Amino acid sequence: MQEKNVIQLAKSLLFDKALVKLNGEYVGAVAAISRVAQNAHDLNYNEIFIRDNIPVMIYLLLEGKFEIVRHFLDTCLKLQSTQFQTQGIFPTSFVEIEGKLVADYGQRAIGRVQSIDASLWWVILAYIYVHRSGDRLWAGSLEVQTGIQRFLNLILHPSFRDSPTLFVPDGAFMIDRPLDVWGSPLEIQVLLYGALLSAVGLIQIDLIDKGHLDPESKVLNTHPKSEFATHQIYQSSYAIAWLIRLKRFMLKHYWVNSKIIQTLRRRPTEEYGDRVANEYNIQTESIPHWLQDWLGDQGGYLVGNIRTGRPDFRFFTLGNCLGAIFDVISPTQQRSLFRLMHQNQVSLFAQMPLRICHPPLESDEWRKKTGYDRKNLPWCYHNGGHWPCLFWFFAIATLRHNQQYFHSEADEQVMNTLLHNNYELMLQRLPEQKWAEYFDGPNGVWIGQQARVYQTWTIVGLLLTHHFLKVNTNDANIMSLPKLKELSLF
């Protein structure tokens, strides 16, 4: 099938089949397009997930469909929890049942997991929408600013831990089944960084438009008399201070390359006091030997998790790509990340880009850490499966880097070749494999054992990749967030 026909088919599936209306207006897209009458086996794939709709909404913004994105954001905002214990969180998904919106905050999910990432993604998408559409009036509305205050009240509060990371249970993000990713998983920390940047950016838009903040210097013109604006300033200052600590923490504890690993292996253990070299008491035996070949001489990446005595050195694709997109890691570190991914393309890209994490849990490790989860068998689903919906994040990360930062022509050519080769592979395989949710096996050749077909974010992932590679490369900057150094501490 020719490229033009594949892209046209993908667009038709999105606009004619995946998008759904509520009260006459498009409100989002279902997780997967049902090919049969709705039945119990569809589970919740007919619901509208915040996480799954991020690529959908990004694509609609590129197409100029601003009103759909705004309606999606408003609908999610109306569902933001106001209950005492969960005030400020957004639902994982929602669906219309008998004319009413029914939201899932984890109370209906398999294993009763709570998707923390949904709340973080909403704030990020809200900023991207305002930046792309120019809808400052929406950003400054009382409903939006109140929603941001609820969200920040949820994040910026006293706790038992002094660490700037967000502590969450296993299954709290895209990997929503047991995979031993509890505590401070990478993806949540990167999304937290992006969400705090976005929240401050949206608050400052409101303060500028109300005349409280100078748009150039970001210095307060007058101290606002309203309690609401005073709280906005307090939250912004606190969020910026948190951002500074979070970035330093992640660069210190999550970023690794060959040199850092060698240093880690030679650090003393059982240290006590304020100034120690091995803060998390990491034993040499916990550092896997496969890192020698994986990192090579020039590779670097953000590890999957940091926790006392048990660092998780697995490579998680989405967290690393977002780390580059949101500038958690420096331009030099971004180049190290891209080199590592190119060097390990047989493992990460193979016959269906991209593998969600590497390496998978196997044997007794799989049994103990997943609770014998049959869906997360080794090389399956979240446990080393291949997800085509991840490739557009990698495309944005590399193209955006090439446009904004210094790089060698040789590196750019290598990455462009990798991008286009894998785009062609997806262009050929995805329609043949009915736009499957994920693919199994070391090479990603087989359709996932329990994968849904006509998965919306698989379809939109190809549309986004096509747009960034063939339509407008400059749009790779669509997910750029406010720069930390440009935000004011008031």
Ligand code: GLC
Given for the second form:
Amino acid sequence: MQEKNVIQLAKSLLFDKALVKLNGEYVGAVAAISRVAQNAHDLNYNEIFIRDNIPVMIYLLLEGKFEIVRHFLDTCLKLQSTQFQTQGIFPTSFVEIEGKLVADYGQRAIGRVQSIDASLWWVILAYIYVHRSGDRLWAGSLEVQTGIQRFLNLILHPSFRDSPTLFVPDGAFMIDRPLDVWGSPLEIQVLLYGALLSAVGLIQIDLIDKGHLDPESKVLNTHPKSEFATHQIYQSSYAIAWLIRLKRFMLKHYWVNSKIIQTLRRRPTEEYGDRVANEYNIQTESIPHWLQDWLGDQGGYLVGNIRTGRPDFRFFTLGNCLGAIFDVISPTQQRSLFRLMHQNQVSLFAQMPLRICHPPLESDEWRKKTGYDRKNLPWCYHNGGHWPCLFWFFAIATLRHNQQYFHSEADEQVMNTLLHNNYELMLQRLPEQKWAEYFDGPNGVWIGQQARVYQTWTIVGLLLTHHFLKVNTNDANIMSLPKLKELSLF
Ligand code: GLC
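Write the structure block of the form predicted in complex with the named molecule for the protein whose form predicted on its own appears above.
To see the whole picture, the full complex is given below, headed by that same chain.
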């Protein structure tokens, strides 16, 4: 099929089949387009997932369809929990049943997992929407600002730990089954960083528009303020302080390259007190040998998880790409990350970009850490499978980097070739393989054993990649969030 026809087909699948209406208005897209009448046996793939709708909404913003995105955000906001124990969280997914929206906050999910990423994504999407559409009125509405307050109350509260990371149970994000991703998994921390930046950005828009904050000097005026505005200012400054600590923490504990690993391997253990070299008491034996080849002499990446005694050195693709897109890592570190991904392309891109994490858990580790999960067998699904919906994040990370920071011509050439070759591969394989959700095996040739077909984020992932590579490369900055340095410190 020719490129133009594939893109046309993908667009019609999105607009005519995936997006659904309630009371005459679009409320979002289903996770997979069903081929079964009424979706009777399709688990929850007929539901509207917040995380699966992020690419959909970003694509709609690029197409100028702002009202659909606003309505989606408003719909999710109405579903933000007001229950005592879960106040402020957004649902994983929702669905229309007999004219009413029924939401899943984890109480209906397989294994009762909670998707913490949904709440983080909502705030990020809200910021991206306002930035792209210029709809400051929406940002400053009481509903939106109250939603942000509820969200921040969830994060900025006393707890037993004095650490800027968010501690979560297993399966709290896109990887929503046990895969030893409990504690402080990378994707959650990077999303937390993006969500706090976005929340502060949205609060400051409101403070400026209500005349409390000077847009030029970013200084607060001295007029008396309502209780609401006083709380906004309090939360905003608390969030900025949190952001500074979180970034410092991630760069210190998650970022590794060959030099750092060599230092880590020679650290003492069993240290007590304030000034120690090995805060998390990590034994050298838990640093795996495959890192030697994986890192080479120029590669670097953010490790999967930092926990007492049990770090996770697996490479998680989405967390790393978002780390670059949200500027958690510096421009130089971004270049090391792209080099690492390029140099390991046989593992990460292979026959279907991109592998979700590397390497897979095998044998006893698979048995113990996944609880014999048959969907997450080694090299399958979340456990080392290949997910085409991830590729556009890599595209946006590298293209945005090229535009904003210095990149040598040789590096840029290498990245462009990688992007275009993989785009061509997807263009050819995805329609042939019915836009499958994921692919299995060490090179991603096989369609996933339990994969849904006509998966919405697979379809939209290709549309987004096409947009950034062929329609407008400058749009690769669509996910740029406020810069930490530029946010006011009250
Ligand atoms: C699976 C995936 C999850 C996704 C959902 C809907 O549960 O693991 O990431 O959101 O399907 O597509």
